[in-house]
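Shown here is one chain on its own, the form predicted on its own, set out as structure tokens.
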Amino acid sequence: MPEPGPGEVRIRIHVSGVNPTDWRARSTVAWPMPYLEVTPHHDGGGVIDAVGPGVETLAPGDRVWAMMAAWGHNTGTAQEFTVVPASRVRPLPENASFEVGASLGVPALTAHRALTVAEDGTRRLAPKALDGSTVLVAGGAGAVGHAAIQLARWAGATVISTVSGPEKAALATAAGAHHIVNYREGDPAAEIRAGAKDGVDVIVEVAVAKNIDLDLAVLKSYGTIAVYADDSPKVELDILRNIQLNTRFQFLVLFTDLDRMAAAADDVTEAVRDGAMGVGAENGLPIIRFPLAETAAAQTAVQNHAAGKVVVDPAA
């Protein structure tokens, strides 16, 4: 049983969330494993079991959600008990399930960052923070896209989401998107413009190499394309077109700004408290469960683009 040190807490994990960064961390040259052995997963929902010296804001018995548990440590949330710095733990409101807690972390904090990188935009999210803005979420049926839809709507934005078919359209609708566009049919740019006559302020982009022409066709002048992922290694840009639009490209990775990540976690907790961050099929993000012994299969499911939030249940 691991013991929490100064500034740390021990959490009994009820649900561990799986993200693409988990399988990539064991296989990519860009981010090699920093330890010979790692207990994976950054995200989780559970209950505080013990606290170390100096921890005053959390106590045994508190329901919590954890973020970045395996960052800078060799033990994450794919186990019954884990020890993490208290700074990476937030209260899990009573109205939220442990599945919600395990679905925040990487997806919700990434979505928050994407929604707050515009040059003259807000750095914090709260009700009315994005009033008057239009947000386009590419891939609204994915975990980050789902969180972006929910956070943007909670903050007052008009939310448009692109999807690849009717099943994913149903998920993005359940998540709360105001307008859904199938990018494989008809004239998606015209359909997006129908919901955003003046153009889109922020695009939360998962596949910029594939979507760049559509993005530039609907982006408002001085708009922002926030790129958090892409399976393609390169994107080709029309320089003149981007100059004319005053396009802002913001490529982002979550782990590089601890202060902004902490502020985002506080905003996300408030959104959860307001009931804005639901999961499950009825909220647009089906839960796909694996027992702890099948953690490898859970990571493979994420790698194969499972339609929903993949979680591991240590208690099972």
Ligand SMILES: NC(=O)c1ccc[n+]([C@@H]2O[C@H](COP(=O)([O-])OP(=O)(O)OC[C@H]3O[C@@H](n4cnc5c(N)ncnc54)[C@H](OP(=O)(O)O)[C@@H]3O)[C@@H](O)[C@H]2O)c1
The other form holds:
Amino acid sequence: MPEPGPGEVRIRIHVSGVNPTDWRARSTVAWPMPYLEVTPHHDGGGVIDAVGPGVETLAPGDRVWAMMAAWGHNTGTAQEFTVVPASRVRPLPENASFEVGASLGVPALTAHRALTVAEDGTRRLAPKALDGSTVLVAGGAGAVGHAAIQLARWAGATVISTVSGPEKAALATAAGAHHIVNYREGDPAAEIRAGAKDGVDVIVEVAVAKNIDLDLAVLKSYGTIAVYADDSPKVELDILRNIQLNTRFQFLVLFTDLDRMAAAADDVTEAVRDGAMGVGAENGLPIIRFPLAETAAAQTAVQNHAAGKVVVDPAA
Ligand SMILES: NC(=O)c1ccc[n+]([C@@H]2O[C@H](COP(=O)([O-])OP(=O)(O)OC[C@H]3O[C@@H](n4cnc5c(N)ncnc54)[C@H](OP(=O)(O)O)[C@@H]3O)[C@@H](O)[C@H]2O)c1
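Next up, the form predicted in complex with the ligand, please; the one we just looked at was the form predicted on its own.
Following is the full complex, with the preceding chain placed first.
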């Protein structure tokens, strides 16, 4: 049983969330794992079990969600008990399940960052923070896309989501998108323009190399393309078109600015408290559950693009 040190808490993990970064960490040279062995997963929902010296904001018995649990050390949430710095833990409001808690970390913080990088835009999210703006979420049935739809909607934006077919359209609709567009058929630019006649302010982009022409066809002048995934090693840019549009490209990786991430975690917790961050098929993110002993299979499911949130249940 690990003991929490100064500033740390021990959490009994009820649900551990799996993200692409978990399989990438052991499979790619781009993000080499700094340890020979890890107990994986950054995200989790659970209950505080013990607190270390100096921790005053959390107490045993508190329901919490954890983020970045395995970042900077080799032990994450895929276990019954984990120890993390209190700064990477937030209260899990009573109205939210442990599955919600396990689905927030990487996806919601990435989505928050993508929604707060516009040149003159807000750096924080709250109700009304995005009033009057239009957000295009590429791939709204994905884990990050789902969180982006929910946070953008909570913050007052008009939300348009692209999807690859009817099943994912149903998920993005359940997540709260106002308009759904199939990016594989018809004239997606015209359909997006139908929901945003002046163009979109922010694009939360999962596949910029494939979508760049569509993005530039619908982006407003001074609009932002927030790129969080590498669908291809390179993207070709029409420089003049981008100059004419004043396009702002913001490439982003989550594991960098800890202060900004802490602020985002506070905003996400408020969104949860407001009931805006639901999971499950009825909220556009089916839960796909694996027992702890099948953690490897859970990561493979994420690698194979399972439609929904893959979680591991340490108690099973
Ligand atoms: N930069 C960071 O810090 C950061 C943080 C989190 C995640 N990521 C990365 O982001 C990626 C997505 O993560 P995730 O957890 O959201 O994965 P996910 O749940 O598998 O979702 C990916 C979604 O993208 C959709 N998609 C694929 N090609 C598309 C296209 N051309 N246009 C629109 N949608 C498209 C997929 O659906 P269809 O194929 O059916 O369209 C799927 O719904 C991963 O590569 C992950 O490593 C990066």
